[in-house]
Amino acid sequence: MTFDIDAIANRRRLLAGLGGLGLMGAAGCAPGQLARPEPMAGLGDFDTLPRLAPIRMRPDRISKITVCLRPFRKAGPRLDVETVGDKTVVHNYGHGGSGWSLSWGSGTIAAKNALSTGERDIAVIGCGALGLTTATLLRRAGANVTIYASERTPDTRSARATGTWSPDSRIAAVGATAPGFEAQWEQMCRTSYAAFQTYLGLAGDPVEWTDRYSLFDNPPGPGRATPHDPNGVRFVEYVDRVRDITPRSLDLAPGSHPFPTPYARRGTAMQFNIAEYAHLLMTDYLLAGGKIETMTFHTPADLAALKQKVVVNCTGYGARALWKDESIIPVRGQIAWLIPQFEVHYGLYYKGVSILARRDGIVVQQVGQTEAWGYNDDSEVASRSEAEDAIATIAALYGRGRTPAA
């Protein structure tokens, strides 16, 4: 999402991200659409709001409902190295809601740790966001790489992510990180951000810039409330360190936007069309000579079966069971997928519900007012009622007064 502090009132805007870091969706003019004549506040006639196609917010358009458990660790992601039997294990897991966003930066750290051993035949466990990216980086560095995983990308938890740029979404808890972690996070963030720029403009739009609108019935506050879980844990907020690399949001004056709410903010952020992006990662990895084998690991002792002496552990939430890592706290997130609308190129946040218009479907997600939504909830059972409530919340925007298509 865009790094936009002002775009956050009580919720770090859109999707598991910070205000501005987590806004979901996309906006813009579809071919043939005309710009509205109203200029945005303070920008004169040079920047007008585009006409926006209405989103068909109806339960009968639900194509599927998916649930993902984000692997949150209060201390932040695990990036250390340990010895297990005769194996050197490089850890790379526990990124909360920032796995895709930080994948290139975190993978760079893991790849460096693995290569520093002097070995050039390396195993990677896990085929999600971190596993695929780390394996790709190792292969680019000239290593022989084999991914071992029980599931391929379409079936991993990473494939159920929202797909928005949210690099500090539930990345760590205030007071629980080691010295220097904030600077390490910034480096991971900047490295990843630069890497994603190389995917812009490719066929299939694996990564693209999109506009999102945060809507309010009452005047939004000047800043954001510090998100916390019911037990008092506060999530770190590092967005200020990287505000120089992403666009800012703008308040839209009442009457200058096409929504029925009196207040709105518009921001711009990167989104990952995960189906296409993950497919591209997998294809590039295999074409470069990378290998994938199906294998299930139940305990660290199972690593003894691997021929490689160095293993990079990118098991995400699965590390909780595999490594008996009770520091991993699940943060549940559910997505209701609506049939794609290729004329829709904008996203919304309203009353704790986030919308992201991806090429593979309209993502509808209840995100709550703080990042505590779904905290310590390990249920992966889909809730139809949660999905329909979220749809009804946004549908109300198209049923009162003006609509975006008006």
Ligand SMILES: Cc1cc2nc3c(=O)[nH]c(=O)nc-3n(C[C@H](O)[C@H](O)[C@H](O)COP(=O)(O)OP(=O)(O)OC[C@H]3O[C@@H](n4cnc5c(N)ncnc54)[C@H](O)[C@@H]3O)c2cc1C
Given for the second form:
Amino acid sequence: MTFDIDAIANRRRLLAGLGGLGLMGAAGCAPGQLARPEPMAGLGDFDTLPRLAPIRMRPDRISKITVCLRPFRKAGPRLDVETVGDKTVVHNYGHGGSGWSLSWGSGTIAAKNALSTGERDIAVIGCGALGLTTATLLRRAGANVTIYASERTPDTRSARATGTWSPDSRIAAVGATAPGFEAQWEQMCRTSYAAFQTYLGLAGDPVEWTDRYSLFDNPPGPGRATPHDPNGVRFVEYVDRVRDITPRSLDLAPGSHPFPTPYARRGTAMQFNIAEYAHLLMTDYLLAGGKIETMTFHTPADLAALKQKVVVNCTGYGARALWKDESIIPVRGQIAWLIPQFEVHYGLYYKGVSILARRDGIVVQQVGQTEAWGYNDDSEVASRSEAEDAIATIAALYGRGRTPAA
Ligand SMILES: Cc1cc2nc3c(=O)[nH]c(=O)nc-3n(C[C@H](O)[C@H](O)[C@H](O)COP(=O)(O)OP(=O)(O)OC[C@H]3O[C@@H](n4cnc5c(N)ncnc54)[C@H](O)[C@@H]3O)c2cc1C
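Show the same protein again, this time as the form predicted together with the named molecule rather than the form predicted on its own.
Following is the full complex, with the preceding chain placed first.
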């Protein structure tokens, strides 16, 4: 398994040794220096690892704490089409912990559904990951598109995501999906993966690949067992369907890596630097002639006020209230942001805490022991103690053994 920063999916894959979609990062060394620990006699080849800059893992470097709710539906995202008054409503919400990762694939399905009506003047409700992407695809297809939303980036929930490729993170529950959903997921995953490759190498690194290191005090267990979830929900795991586009993780022999734990694994995963990526999406959409209007809808009947006959509903967690869709279960996640470190380009996972070095900050996230961490918790209030505990877990690594304090 891989550890992808969005969370537990990462740990899950990491433990399974698949190297999959997620990744980890490396713990570092002294401030401003490159980690180059003393080799242990007769063990390992340090030249297989790049030098790793230290992460300054201290609570005084917290610049903000953000909280976000993943819109999880046991059946998977809602992608059907319905009629409301004189409007055709194309749904595109409920992507759990995979909204960014699946955005292009899911948006492709929604855009196709909208265009199949024959209409070329289309409204999109929502300006998060799904709304922006779907609107972009519709605009590229030649439609006149207006986004209507209460908030736009950087104020949406999407803007508070981790920013890692995690296409099957809390995307559905085992036994709750319709026939064909798994194949549809694969299609969304592959479409998105291909789209993200076109954002590599651009100024500001909206999308990039980074190494992640998962660290263990004991040998990570074999197999791919899903940890027992106290809430009784078992999240689907589809990563095996896309192994051909998923880098494998690699066990690093004791002594062959700079970390103070005996066991370490390295994976490589795609990362979204969301501040830049969302800004780029919005700029491109506006430059292409797309429009955005600030508007709040209180009930589906409010859609009647729109001039467009076709409306794509990308309201994310907001669909729970707007569409009275109580099948949406919140899965809370909190990020403590440390001041960005330009020289750090890796992720790290240790004892239920994940770290991702983004260009706009060091993401520190308590991810718990299963993907159910935060399940059915709709509190969007930040917890300073949760943030400090997560930092302390990683900081403890720096005080141990060979890794100097940062
Ligand atoms: C802590 C955390 C980390 C995550 N990390 C990742 C990750 O690394 N990778 C990944 O792929 N996914 C990740 N996710 C999941 C991802 O963030 C979500 O799946 C995604 O944000 C959903 O996007 P959305 O566009 O559907 O919803 P939102 O971003 O919530 O956007 C909804 C839009 O609809 C508008 N809206 C809602 N209701 C109304 C209304 N009534 N009237 C008008 N406008 C309305 C809002 O203003 C907003 O513009 C993470 C989630 C969390 C909580």
